[in-house]
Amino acid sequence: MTITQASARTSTARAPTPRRRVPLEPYLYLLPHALLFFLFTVYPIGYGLYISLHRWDLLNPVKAFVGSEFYRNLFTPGTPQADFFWKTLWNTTFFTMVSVPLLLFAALGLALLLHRPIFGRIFFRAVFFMPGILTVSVMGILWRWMFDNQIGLVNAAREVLLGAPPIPWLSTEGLAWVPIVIGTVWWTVGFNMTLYLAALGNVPISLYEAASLDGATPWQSFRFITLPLLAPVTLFVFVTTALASFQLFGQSLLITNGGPSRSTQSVIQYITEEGFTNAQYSSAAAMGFVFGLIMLIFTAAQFGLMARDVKGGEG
């Protein structure tokens, strides 16, 4: 690099590299990550498709081509794959529908309680955020035990406070969702609360002052100033929380192990069971693609929603 080249560069405004033959340097920087990207992101997608179209048996070196058999299985009622795949997909959807609104409202509520100055604010923020740093296994073991039929704290508290008999939370269909949902809210609400606190901090105070001069009640300021200004962060929280909820795995695995009778098994747990426990790799790969496609459509729809909302907000 000579000085004349460099000074020539400064004179061409906004063009850091002078027009010359294609430089090698940028590509060398990109190379290490690009190799890993092709090996562990691009290639596995094609390889997974290949696996799902063949009968993959680790012990048999010949992987017979079976075409769409494993996909057709998923859409043929009566096969265990079809029954359990759609059942666990519904379980996961149910969990998402229940947990997302809770995680939105609880996070907003906590953020509203904490955003104006109050004694011990930093402490409270830390307390609500802290469970999220625990690994899913600590969280799962803890909540399985909180709702334990015999000696769980929840049943003990019912006994002491209400004199009520213990409820077999973990082994009752329907009720088994309670510890999973409560555990998840406890575990992740702090992240969303932090996002809401950041957004509340950005609302200009002058808006509230103007509103109060006009005689607005606190509820009116909240309804007509705070809520509309929180719309973008709410959409963001909604999208990220919904996507995370569809990835449900560790909570239900560790708290109920998917039971009773698969009523809380998540679709990801079922796919791993089919793949790793039953060694049905091709079938599991096919399920991965079908679930992946559903997620992709869902994600695309939400990104579309976000893009539209951002545009609408600017206009």
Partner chain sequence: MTGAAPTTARRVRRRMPRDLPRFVLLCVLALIFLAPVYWMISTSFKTEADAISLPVQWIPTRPTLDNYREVLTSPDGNILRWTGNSLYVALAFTVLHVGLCALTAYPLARMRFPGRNAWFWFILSSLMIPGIVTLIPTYIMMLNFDWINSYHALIWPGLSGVFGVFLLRQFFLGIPRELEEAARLDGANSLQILWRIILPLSVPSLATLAVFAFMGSWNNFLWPLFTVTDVDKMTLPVGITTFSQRYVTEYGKLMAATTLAAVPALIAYLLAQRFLEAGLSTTGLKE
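Since the one above is the form predicted in complex with its partner chain, can you give the form predicted on its own too?
Only a single chain is listed, so you will not see partners or other molecules.
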């Protein structure tokens, strides 16, 4: 071994290993969001779970640990919590099953009409979108007045045009859903319509021209070109609309107040009643966690559909 090789090996062996420096700047940028996320999400969830496992009484400083008692009440037939919770959950599910298809088809139909070069289409787009800027309180009061049993505009129009007696919309089970569903569709269809209009604007016109040259009818062009290209937007609209419908609260509270006989009371409305009206905070917290778990399962299933759709589109 030569002197040069030995000195090179010695210098290589003595060379210090550079220490990897961890940058702190990205974590500093994330710190404000992390603090807010912990303060307004993680801490309330943990505190709510703690409340659901204790007998919570604001006037009693001692909060007795009861474990899963309030969760068991929800699955024990005959208890008021089980009866009302599952009844209102079914009410919410029924509203979702009725309102979501209406919002999908109405939004798509309006988008197809207003995508055409018709006179005043900008005006009509604004007209259908503007109800969405109203608050739920304004919307609820408006549709409660529209379907009032005695002085409502709907009953007045029936009496003037048809000579028919007034219908007790708000005090009849089944019919009480009519103003809630119609009002919700009128209130929120504009947002979905805007999504469809944006998606229709991205469909290449050359596809329709090629289909026309091949002798395709308008229905065939819609079925084999428009609908497949709108599938991702349709799935997104379905997921977001379904999640929003499961959060039904203001419409049923303001239009029917959950009546008659709790037939239109939503599950969130009942949880609010249990906590803030009946002062059963532990029971309300347990209901909130069970409902949240149901929503989590439903959301996971929807995201699974979206992921499968994306993979299918890539293939």
